[in-house]
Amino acid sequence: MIGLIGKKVGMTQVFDDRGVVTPVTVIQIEPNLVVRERSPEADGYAAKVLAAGRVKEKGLAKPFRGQFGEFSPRARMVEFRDFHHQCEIGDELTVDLFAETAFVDVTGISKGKGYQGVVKRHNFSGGRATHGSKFKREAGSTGMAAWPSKVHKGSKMPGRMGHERRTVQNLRVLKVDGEKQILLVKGSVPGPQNSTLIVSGAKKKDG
């Protein structure tokens, strides 16, 4: 397991030697600071705690500030278990960590879409959109009359959509730019622009 904290810059497209276009997501990875190290003796498992991103120290909670010790605070802090790369507390890891990685898993918070109905949220077909129809985008019947006289838990209903933690697996790494500290991966990743992403080595694919 290797991983870094990054930021979604946006999407673009690249052309290969044959002129085939490929949609890619640009992920900027600022230097990740190693702030903590978990050990099996003290914590029961092995892990590295990385932090990245700029933040103003004024107003930070003391428990969060205390995690950094002598280092300046960062905006985001993520724990990576079974971190294979050899590093020590105080080291800074860059995008070069993925120089020999072919596939990655990207985790982020999906775009929030607010309160939505069943047509958009659950892909219901709805009723006829013709004149006089009284059933267009409604959910329809949701419960029973005599028994059990309630709506079952877990029924597909209107509600908040999006803004959930999502992981896209097995994204091919097309380019690692150590000078600009960016990573180009094939396809789309969760979240809006400038959102925080967790990029880690693919669990299901190697090479």
Contents of the next structure:
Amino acid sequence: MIGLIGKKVGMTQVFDDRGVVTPVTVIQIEPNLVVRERSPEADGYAAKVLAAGRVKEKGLAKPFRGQFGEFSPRARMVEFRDFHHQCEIGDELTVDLFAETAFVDVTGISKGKGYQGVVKRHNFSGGRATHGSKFKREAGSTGMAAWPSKVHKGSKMPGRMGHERRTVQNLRVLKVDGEKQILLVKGSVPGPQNSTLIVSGAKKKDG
Amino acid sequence: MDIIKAIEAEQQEQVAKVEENFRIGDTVKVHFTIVEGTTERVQVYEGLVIAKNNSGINRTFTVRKISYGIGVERVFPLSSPRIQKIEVSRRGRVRRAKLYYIRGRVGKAAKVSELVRRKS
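Mind sharing the form predicted together with its partner chain? What's above is the form predicted on its own.
Entire complex below, previous chain first.
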């Protein structure tokens, strides 16, 4: 697996030479610092720890700051298992890592929607709006009868929606621009603009 | 946001750019490339510009015409490389940016009067 930490910039569209329009998301990937290596001998698994994003040194927690050692600290730190790109601690990986990748998976925190009802949150149908309807956007029945005499755990009900870690798989890479440090992928990715994204090689395409 | 603007500006340069030489209410001829399998040909679509939408690379315009008694509206992306040329055949005098009211009218009521510029 290969992967990098990036930032969602926003969406736009691109034309190809035949005039076909493709919606794209722009992901900014500044150089990622290799902070640490995990080895099967010492940790039980192989992985690389990458970090990215500008941060002020002042006010950082010492246990977090300490992991960077002699390097300047970064805002986000992510561990990538079985990282098959050769690199040493202290190296900086740029977006060019994806130069030969056709598809990526993108992980982010989805936009928070607040407290939502069942129609929006779980795609319930709701009832008729008019003609004397007394059943509009309610959930309806949530259980059975005297047995089991309780509501099962995990029933679909109103509540907080969004702000969850979500991954979108198999997004086609349209452009890798090392100079501007950006990546263009087809389609949308989770989260608001300027949020942190984890971009990795597509798990179901090239393993 | 500046990165988005930079990407769009770069795109604008790459795609064959036609000038936005028409306004709302004008009657235009759009020379649009149609791709049929492997062959390409240019089709001319003539009608009234009733709206312009969006901005930057996403900019589109809507052209309405009456075809065999049926109203037809087509939305063209202004930056599309498939637009060869846009010719203005008639300037219109209108007082609003969106001419959606034309849809509900037939005959003479659906006409836009011609823009006459007086020489000073």
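Positions refer to the first chain, counted from 1. Think of the rigid core as the biggest set of C-alphas that the two forms share within 1.5 Å after superposition. Predicted model, so just to flag it, every value in this text is computed and none were measured.
Once the rigid core is used as the reference frame, the Cα position of residue 133 differs between these two forms by 2 Å or more.
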